[in-house]
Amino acid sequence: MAKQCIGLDIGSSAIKLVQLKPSGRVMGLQNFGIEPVQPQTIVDGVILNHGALVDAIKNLAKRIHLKGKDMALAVSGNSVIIKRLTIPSMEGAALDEQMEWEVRQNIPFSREEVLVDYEVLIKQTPTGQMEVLLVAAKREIVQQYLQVVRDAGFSPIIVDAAALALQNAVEGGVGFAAGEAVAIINVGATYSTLSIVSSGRPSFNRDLGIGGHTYTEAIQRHLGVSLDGAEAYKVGGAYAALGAQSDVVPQEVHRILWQVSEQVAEEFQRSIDFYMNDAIDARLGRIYLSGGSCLVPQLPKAIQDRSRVPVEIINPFARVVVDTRRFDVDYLRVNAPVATIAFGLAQRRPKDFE
């Protein structure tokens, strides 16, 4: 069986790495690690401190004794655009020419600024059309991330969109039911990625400028504490809501976490409603949450109350064979939602690039 890429999710607050190894009909966990990133290293998806990221990757690789060089990484935010298009059915050179025209019509950047790829989702619909997924990313941003990985001593083989890596993670971790539409929301530090998948195919994607920092800034503003203090209260409040350390977290923090969760849930619901209003016969069956900030316990309930759809925090390692002699199972379970994008990337193989 072909070897897998190392999945590397470079986030604004931490780097997450997952390495999988085929084991019969299932995957085994070969390596896993998380490394914090210095504040302001990445802002709005742009790398501002190249050296800090290179050092973080090197430190992580050394600490977990990483073996292998081929990496898959992801980009997201305003520099990435994903569109599902319906066009006349065609193939070969005609399709390539048509997609170049679609790029110029649908991408708000000059053609020279972007790297583009596409995949045919449905070759022929009942009306004689075809559905194609178009993905474009700003060349400058992609090259920044590629150079960081190269300077850390690794080979970047695949660059994916974070939204598509999320889909791969859910598909590999729990699977999709036939005919069902699900929403996947990755709640990151500075922004969140929403991906809606219908019958196993990507249908809608959107990045939103809300995330963990939304909670931290609200606590800082209302309680007048430092940024570090607000972050500690946020994390402590999450644990308190789970029944631990409640004596060290002000009750006011719980109220703030609830208020912000309601606001964040409302933003997610607006995007979901936008999709549902345009989709034909669409019915959302489930919402999966991932990312570090989905662990704020008030958030899943707020989303479920608004959407009236079952909400589940994803564990991408649910089907993965884990050697309990090598890995701390409790640590892995707690951090599984944080590693979702890296897990999706780790399912890619070098030959996917060929």
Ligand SMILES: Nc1ncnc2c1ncn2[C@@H]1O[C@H](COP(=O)(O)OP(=O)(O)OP(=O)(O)O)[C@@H](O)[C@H]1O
The other form holds:
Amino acid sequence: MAKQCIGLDIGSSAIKLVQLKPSGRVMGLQNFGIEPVQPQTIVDGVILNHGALVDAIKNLAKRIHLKGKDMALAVSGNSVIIKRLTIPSMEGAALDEQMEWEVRQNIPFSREEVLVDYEVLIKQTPTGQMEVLLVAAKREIVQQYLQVVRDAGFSPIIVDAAALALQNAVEGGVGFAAGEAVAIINVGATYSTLSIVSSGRPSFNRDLGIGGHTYTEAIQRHLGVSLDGAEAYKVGGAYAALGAQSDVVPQEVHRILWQVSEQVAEEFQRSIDFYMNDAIDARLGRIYLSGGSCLVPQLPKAIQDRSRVPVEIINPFARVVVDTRRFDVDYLRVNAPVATIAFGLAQRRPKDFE
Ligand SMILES: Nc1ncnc2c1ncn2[C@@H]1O[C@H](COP(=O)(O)OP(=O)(O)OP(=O)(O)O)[C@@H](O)[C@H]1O
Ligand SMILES: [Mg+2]
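Requested next: the structure of the form predicted together with the ligand (the form predicted on its own having been shown above).
Full assembly next; the chain just shown is listed first.
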């Protein structure tokens, strides 16, 4: 078996790294780490401070004694478009040509601006059609991320859409049941990625501009505190709701965390309803949550109440062998859902992208 890529998920608030190693028929955890990213380093998916990001990756790699060079990265947000298409069944050069046409029809950027990849999901449906997943990402943005990783001394060899890495993570981490539709929602700092998978196949993807910052900004606005203060209140409030010390967190913060969770749940529901309106699946069997902001304890409950679908915070390492002498198990347990996209990337083996 070829060796695994290092999964690196570069976010606007933190870099998450996962390295796996095949160990018999299962995967073993080889390395894991999270490094904070300073505000204004990445804004709206665009890297504004190249040097700061290079340093963050270098610091992380040094701190966790990372070995290996090959990395798999993810891109998300407005610069990535994923579309599931139904076209007449075909293959080879005819399919390539058809996909070029589909790119021009379906992607709102000029052809020169984007990098494109596609994957055949179903070769032939009973009606002689085929289902293809088309992924396009803005070349300029992808190049920015590739350059950061290169300048940090690594070889970026795979660039995946975050939504697809998320699906890979759930598939490898807990698996999909046949005949069931599930939603996976990664709630980050600036973006949330919603992905609906039906019978193990990607059916619907959408990135929404809501996440941890939605909470932080609401606290800042209502309590008139700094961004840092609001962030501390948020995380403190989140821990307090889990039963820890709550003396320093004003009651008001809990109310805001609830209110914003309900707004965020409403926003997710709108996208799920949009998919459900013309989906063949009557309902979702489950909603998996990941990303740093799924640690706001009010959020899973708000989503479950709103959707009436069982909500589960994903543990991508559920089936991974972890050497408890090398890793802090408590740290890993809390942060495993945060590293879900990185885990999905870490399952990839070297393969070209373009
Ligand atoms: N214990 C916690 N309680 C509440 N929120 C938390 C907690 N830990 C992290 N967060 C929030 O999670 C967010 C970071 O999550 P994550 O690392 O998934 O985001 P990111 O990938 O950097 O962001 P994006 O993908 O949107 O650019 C921040 O908004 C942070 O405040
Ligand atoms: Mg993220």
